[in-house]
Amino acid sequence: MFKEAKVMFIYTETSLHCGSGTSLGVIDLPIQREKYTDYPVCQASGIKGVVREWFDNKYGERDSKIKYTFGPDFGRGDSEAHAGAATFTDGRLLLFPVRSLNSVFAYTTSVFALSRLRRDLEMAGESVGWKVPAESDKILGVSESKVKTGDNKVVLEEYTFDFQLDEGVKAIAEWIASNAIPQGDEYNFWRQKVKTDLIILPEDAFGDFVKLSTEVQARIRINNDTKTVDKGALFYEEALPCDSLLYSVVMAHDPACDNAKRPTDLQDSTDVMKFVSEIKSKRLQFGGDATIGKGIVNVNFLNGR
């Protein structure tokens, strides 16, 4: 059993594309998909693997404190087997980004999203001063919103839903701003827009933008011969937008080897989180398509308890 728990935010900075291989359907690479609610999903083993990357080009790969806390690489002659001191869940949906009339777009979520986060909040050992307000047919959002318009109404892509005060979203909204958006300079404009545009969708208005209103892109691939399109070389490709957050539990017990063989600074829970830890503010490449951009992204942990 886990000793130690941290939450970690991970902010799209480029889109991401958590792929779950090919399909049958329209889309040829789709992304990810939780099974029950249908939302985008990092799964755990693509973050683990991307940390542990971080980790190999910052202290090599055949550093000790790697081995025990992401577990052995035997591909690389590792022979003595025990599983890592490091535990990670799959990364989660929080915020999603859906084009506005005004303001651009609206930081979208959920009551039910808002829910299981405050849930994996507690296992983290984390309290927060917010509610989860109740669940409504109507947007809810601050008074300051500024994706409403002068009659209380909120255009998000082509549909139009009716606005619905809720003094409990400005909570929610100043508690991201301040917890789960990067802290860096950079970040001023998105902590402020998270404060007036976070907006509380129904809950099958959510899941439908979550599974409609993903970046779908045509590619191709050119002939080097004839220039031109090869034939049947057209597909179609999903990735999560840039600005949505997405968050993982971090859990950490004790390395799983005698207290002999024990790395000095590596040597309980605490030691293992610390390590971990050394990724906050830190931006790494998740998901696939790397050579174009994609999946560029800030990770930021929740503080202490």
Given for the second form:
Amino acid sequence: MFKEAKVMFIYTETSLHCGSGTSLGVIDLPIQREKYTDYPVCQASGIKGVVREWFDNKYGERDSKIKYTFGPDFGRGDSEAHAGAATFTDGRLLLFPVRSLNSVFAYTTSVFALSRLRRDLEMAGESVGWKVPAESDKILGVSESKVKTGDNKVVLEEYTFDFQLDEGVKAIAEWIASNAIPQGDEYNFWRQKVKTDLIILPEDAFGDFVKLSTEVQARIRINNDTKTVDKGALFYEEALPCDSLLYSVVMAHDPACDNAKRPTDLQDSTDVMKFVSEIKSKRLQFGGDATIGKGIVNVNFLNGR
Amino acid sequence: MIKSKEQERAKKAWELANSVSVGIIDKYSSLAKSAPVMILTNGLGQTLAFFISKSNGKNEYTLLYRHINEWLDDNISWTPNNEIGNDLIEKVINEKSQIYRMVTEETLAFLSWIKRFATALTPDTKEAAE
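Let me have the form predicted together with its partner chain next, following on from the form predicted alone.
All chains and molecules follow, beginning with the one already shown.
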């Protein structure tokens, strides 16, 4: 069992394609989704791999702290099998941006997504001052909300909803702005925006938006001779849009070896957590299509700790 | 035996795709392939309106529109509205948000079968292959 846990927030700065292979559905290259909710997700293995790679680049892949934190790499000659000391959970969706008639886009979430975040925070030993509001068939938001229209409606894409004032949303929005969104100065705009433009959607509506409102891009291959599309070379690729917020719970154990073998600055779970936390406020590249600028994310830990 | 919704969609799609004449199946098939993405990027209403604008009473746009209509007619509980006609586009644009989204999802689910069967029925499968 883990000894320490922290919530790691992942904010997408470019669209993110954590692919799930091919499909027989509408989109040729869909993104990973949770089976029971159909929410977009980033599988834990993908997150762990990216984090490891970041450390590989920083310290060199032979660094023993990396080996004990993430596990041995048999491809590079490690011979002894042992578990890594850091655990990552799947990256779950918290905020999903949806085009809005007013204020360009709104940060949307749902009662379920927030309740699950609270449960995961509890696991990480964090308590929060906010409460999840009761489910409603209207959109919940704060009085300063810039996404609501004059007649108390919210228009998201081509759908119109009734707006309902719920000042409880303010505490959630403030908390997200000061804990989950990256804290650098360059994020001032987004921290302000989340305070006014966070809305809680009815469960079904949120489920529909995360299914139907992801980015779908047509990709082609050009035939060099004719400069037209090659036959059969059109495919559609799905991506999670920019300005989405995901989170993963990072857990730390003591390194899986005798005390004597442990690197001097990686003695226990506290050191492991400290080590992994070096990625705080860093930009990483998640998912596929790295060379066409996909998947640039900014990583943040709760309270910046 | 109880059939799953997917089986019912498949059955209807197979029947409708088979009713498309040989002369037009390749065009019908390529439209069925692009229609779901059109819906995802532009919305169902816009897509249907586009079909109507391209329709001439017997081409692939007419057919696909008619087929979607036929399926949705039997499988969506439309909100009763005496002020509008019985045409699909009228029902779609007058429907409330929640049902509209449900209709969108149903159409996408149905089209994924239409798309597959139409591709299978196109004689030159090499060209039809993605």
